[in-house]
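Just the one chain here, the form predicted alone, laid out as C-alpha cells.
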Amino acid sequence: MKKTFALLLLFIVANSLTYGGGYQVLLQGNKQTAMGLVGTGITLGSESIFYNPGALPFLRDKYSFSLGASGIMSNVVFQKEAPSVYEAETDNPFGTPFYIYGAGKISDKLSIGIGAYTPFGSSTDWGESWAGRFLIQDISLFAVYIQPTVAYQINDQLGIGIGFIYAMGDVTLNKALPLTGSDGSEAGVNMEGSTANYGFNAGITYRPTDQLEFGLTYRSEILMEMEGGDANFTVPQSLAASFPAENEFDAELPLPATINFGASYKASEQLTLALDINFTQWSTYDSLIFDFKTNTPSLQDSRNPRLYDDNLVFRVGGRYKANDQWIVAAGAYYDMPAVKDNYYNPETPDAHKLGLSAGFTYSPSENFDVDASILYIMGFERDATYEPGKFGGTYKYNAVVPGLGINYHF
C-alpha cells in the first residue's frame, strides 16, 4: 500500500476506549489496567517503558521482560433525535491490543529498554445502511509503535529517561454517498493504506522517602504529512468522470501532545496507593483537511471541521499484597469528553465516561509472575450532533476488556 494517512484516521478515532470513543487503548500493562490504568508515578516493571521511562532506573531486577494481550468487547447504541424512534448499534469485531517489553540495566545509573505496543487497535462496524452512512460505516484499524528508550538514575531519589517512538500503522475505512443510481444503489468511497512517523515519550521519577513516588511524563506532539493517499469511489456509470474510480489525496494533522502526572504511597507493606492525572492537548485537533490530487465540479477538496476541546482524566487505584504469591488490586478513572455537543461525529462516539477495574498477580516463582484484569467502561448517555452533517441524536456505549500478562524478571 502506498504511504497514507493512516495514523491521521487513528486519530480520527483516538478519542478512545480509555480517552473517549474511539480506539486509542492505554492497556499497556495489566498490572496497570488492574489499577485503573494508573502507571505514571508506580514503578511495577519493564511497562514503565510506555508509562514514564525516568522508572527505568529504579526497577528492583538487573533485567525484566513484559508481555501480554487484552480483549476489547465494545458497542455503541444510537438513537435519532426525536420524534423518530429510530435506533442503530455498532457490531464492532474483537479487538486484541498487546505490548512487548524488555529492560535492562547497563550500570548501576544507566538503564536501557524497548518495548513494542498497540496504542490504536480494533474496529469499528456501523453497518452499510444506517442513518449515518454519510458520515462512516466501518473503521479498521492497527498500528504498532516501537519505542528504544534510555533511562539515567541522577541519584538515589531521582531518575529521568527518554524514549523514541516510531510509529507504524494500518487502516481501512468506508463511507456511502449521496447519489444513487438507476438500480438504486448508493455511491461509496474506500480509503486505506499505511504509514510511519516519529515522536518521543520522557519522564522523570523522584522518590523523595522509600514509601512515596512521583512520576511526570510528557508524550510529544506528531505532525502528520500524508501524500498519496488511497481514495477509491463506487459511482452510478454517469457520474464516473466526476469521481474518478482511482484518486489520491494529500492530509496534514497534528497529534496532540500529552502530559502526565501521578504519584503513589506505599501505606504498609501490604498496600499501596496510587493517582494519575492525564492531560491531552486535543485542542490542537481543528480540522480534517482532504486535498484530493484530481479535483472536478463534485469533487472539491473538503475541510471537516473538528474544533476539539483539550480534556483531563483522573485515575486512582491500589495494589494489596495478600501473600508471597498473590497480589490482588483494583482501581477507577473518570474521563472528560473532548468532542463538543455540536461536532460529534459517529467516528467518536465520546462522552463522560466511568471506568472500572480489578485484577490480580500471581507469582509461582520469585522470578516470574502472571498479571489478569478486567476493565468495564461505562459511557454516560450524551445528546449529540454533527452540525456540518446536520446529523445527531443520542449516543451510549460501553466496553469490557478482559487481560492476561506474563512478566519475567532477574
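In this text, the rigid core denotes the largest set of C-alpha atoms whose superposition between the two forms falls within 1.5 Å. Note that this is a predicted model, so its numbers are computed, not measured. Numbering follows the first chain given and starts at 1. First, how it differs from the form predicted in complex with the partner chain.
Core-aligned CA deviation for residue 262 between these two forms: less than 2 Å. Comparing the forms between these two forms, the C-alpha position of residue 72 differs by less than 2 angstroms, with the core used for superposition.
Superposition on the rigid core between these two forms places the CA atom of residue 339 less than 2 Å from its counterpart.
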The other form holds:
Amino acid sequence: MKKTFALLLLFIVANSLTYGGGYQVLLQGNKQTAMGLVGTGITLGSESIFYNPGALPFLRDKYSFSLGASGIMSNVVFQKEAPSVYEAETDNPFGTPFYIYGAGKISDKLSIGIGAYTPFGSSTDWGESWAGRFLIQDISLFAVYIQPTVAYQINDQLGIGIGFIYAMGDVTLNKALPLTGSDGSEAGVNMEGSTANYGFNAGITYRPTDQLEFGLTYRSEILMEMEGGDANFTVPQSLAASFPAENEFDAELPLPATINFGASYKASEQLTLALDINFTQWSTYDSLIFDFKTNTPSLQDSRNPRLYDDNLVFRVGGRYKANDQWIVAAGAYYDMPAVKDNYYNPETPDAHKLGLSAGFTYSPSENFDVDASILYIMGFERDATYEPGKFGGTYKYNAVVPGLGINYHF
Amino acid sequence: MKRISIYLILFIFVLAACTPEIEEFSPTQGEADLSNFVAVGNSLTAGFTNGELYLEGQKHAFPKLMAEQMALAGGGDFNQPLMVDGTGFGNRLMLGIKEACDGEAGLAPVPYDQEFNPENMISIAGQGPFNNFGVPGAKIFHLLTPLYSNPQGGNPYFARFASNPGNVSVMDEVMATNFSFFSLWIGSNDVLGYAVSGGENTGDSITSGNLFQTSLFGILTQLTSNGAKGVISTVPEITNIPFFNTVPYNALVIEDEATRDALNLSYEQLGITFELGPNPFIIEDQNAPGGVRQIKENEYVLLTVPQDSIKCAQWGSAKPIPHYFVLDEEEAAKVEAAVDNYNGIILSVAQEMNLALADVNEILSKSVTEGLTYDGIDFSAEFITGGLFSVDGIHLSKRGNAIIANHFIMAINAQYNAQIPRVTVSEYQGIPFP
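Starting from the form predicted alone above, please write out the structure of the form predicted in complex with the partner chain.
Now the complete complex, all chains and molecules, led by this one.
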C-alpha cells in the first residue's frame, strides 16, 4: 500500500484545471464524479474518507478499498478586449488527479481509514510569447492530501468522523519580464517551490430513515507557506546585478476551507437521487506576495492582488441499478467563479461553469467493481480584466474529464 | 439498449471536447474611408527613433502601425520613403556600456555599432506616391514652403523623397496623392528646436501663435478640401520628456568637506553656499550677478550635457554649465505657454472641422503623473526604464509608438463610429539592453 502510493506519486504530474472555482479540484471518486460530483450526503464507498468521514461506519463491508484517477483535457481561449483581433489559446498539459483510499471497521461502532487525494491543482500554459506573458506564461500547482481518519457511529442514525490532513504542495511558474536583450530576447523569471502543512476534514452523517441521508462536512483551510523557493531570473547581462540569478522567495498560497452539505434519497430499490452544496471560503485569498530574499532597486517584493470571492457550487445526481452487475449514473452541477471580473489573472481561468457527467459501475463479482465516469465542463464566456496589469478580454473555457476507478471490498 | 445509450452519451461528450469558440471581432471603418491613408507631420510621424530615421524605426512608426490595423477595416497599402538599412543618416544611438572619465562604466546612449551607409542619402522619389509624409525636424510652417525640399538649405530627409526638390512643399506632395483619410501631428518642433538648444540666444525660436494658427488652418483647409476625414493630435508638453528630466537639477553631490569649503570660498562674493550631499548645479546666466547662479528646482539640465565635464572638469560647480545646456525658468515658461496656446488652437480647430482628436498631450502627461500600464507592462516618462521613449530621450520607442497608434485609433473610432482594432502593445519589442 505504501509502496503503491509512493509509486503513484512518482508518476503523477498532477496538473489539473479548476473545478469548484479557483484552483480546487473535486475529482476524488469516480462514482461521485459520474453523479455530478455529489458525495457529502451519499455513502458509496471508501471515497467517503474525502467526501464525508462521518459516513465510514455506514459502509456495508468490513473492508473497502478504492483507487482511481481522472484525465483532464482542458482548453481556454482568449480574445483581447475590443477593439482587437488578438486571440490566444492555452496548450494545457494533460492533468491527472488521483485518489487512493482504504477503510476498515475495527468494531461495530468504530471505523478507521486512510486516503491520499489531490483536492487542489491547476495547470495552465499560455505559451512563452502570448500577449499576457508579463502576467503569466505557464503555471502548475498541485496539492496532495494524506488523510488518516477515524469515525464513530453514535447510533443507527448518526455517524461522525474526523481526519487529520497532511498536505504537500508544489508550484512552478514562468512569466516574462518587460526587459529586452540586445539580441531581442526577453527577460523572464522561473519560480519553483514546495511545502507542506496540516489541517483536518470532519463530517457528520445522519440517516433519519432507510431512504434518507444527510451529510455535513468541514475541511479546514491549509496555508501553504513556501520558504526558500527558487527564483531564477534570466535578464540582459548589463542588468544581471539588479536581478540576482539564483534568488530565493517566500510566498503563501491558501488552500481554503470548505463547508459542504449533501442529501440523498432512495426513491426505489433501483434509483437513488442526491444533491450537494459546496461552499469554499476563497475570500481568504487576498493577494499573492513574493518576498524575495535579495532585493535590489529594480527587484522589490511584489504584492499581486487576487481578492477572490467565496464560492458556491450546486450539484445534483442520480444512480440507477439496472441489475446486479450494472449501475448507471448521471449528474450536473453549476459552479460560480471565485475570481472577480476585474482581478482575473489568466493564471487561473475561472468562470461560471456547467458540469455534466455520466458513468457506470460494473460489478463482475460481489467484492470487486469498476467505476467509469466522464465529465464535460462548459465554461460560460466571460469578459474579465486583470486591473493591476490592464490586461483583459473575453475568456472561454471547457474541459473533458474521463475517469476510471476500481474498488475492492469484503 | 442501456449500453448503447451510454456510448451515445460518451460520443456526444467527445464531440463537444473541441476548443471553445468566441465570436471573432469584426473590424469596420464606420463613416471614415480608410482606403488611402496619409500621415502628415514631423519626426514622430516619420518613425524617427534613437536619434535617427532608419528602416526598423520607420516600420514601427505609429502611422505605419495604424495603417496595419486600418488594413483590417478596409485600409490599403501604406508606402513609406524607407531608408535602406538601420543606419539612416548616421546619427543613430543605442544603449551601451560607456566608460566615464573616472573609469566607472555604466549604461548610456552610445553611437550605433554599424557604419553609416551613404545609400541612405540617395533620392527615392521614384518609389512614390508615398503615404507617410512625416519629415524629421519639420515645424508647422515648413509643411507649406517649397524651399523645404531644396537639397541645399532645405531638409535632407524631405529632399530625399520629394518628387521635384526645391519646388514642392510637403503639402504639395500630400495633395498630389489621392488620399481618403489623413493624420496630422505637428507642432512639437515649433518649441522643441528652441528648447533642446537651451532656449534664448541659441539660434532657434518658438513659432508664434499667429503663425501656428494660420499655418494649421492652411494645412487643414487643403487636407479636407477633397472631402477626406482625418485625425489630429495635440502637441505634447515637451518639458515632460526624458530629455529635460534625466539630469536632476541638484545632482552636484559633494562628498567631502574640503571640496565644500573650497567652493564656498570661491563663491563667497556671489553669496552662494554649498552643503555636503546634493546641491543645485551652478549654471551660466548672463542676467545674474557675475554671470553665474545656482539652478532652480523648476529649471532643466538637458540630457545632452557632457557628463564627463560634470564628473571630471568641474562643470556645474567650479565652472558653470553653459546656458545652451539649460532650459531656465523663463525659457521653460515660454515653451509651456506656447504649447498650451497651440493645443488651444488645435482643440478648437478639431471641433470646428469635425476631426477626430487624439489627445497625446494628455496621455504623456499621465505617464508623468501616474504612469501608464498596458498588457502587464508599466510605462513612465523616465529615461530608458520608463519604456515610452527611445534612447534619444525625445522620440518614441517601439512600444511608445504602439501606445500612440492606439490613441489615434481610439480617437478615429470614437469620431467616425469605426471599429479599427488596436495594436497589442506587448507584441512590440522593448528597448534592447546590452
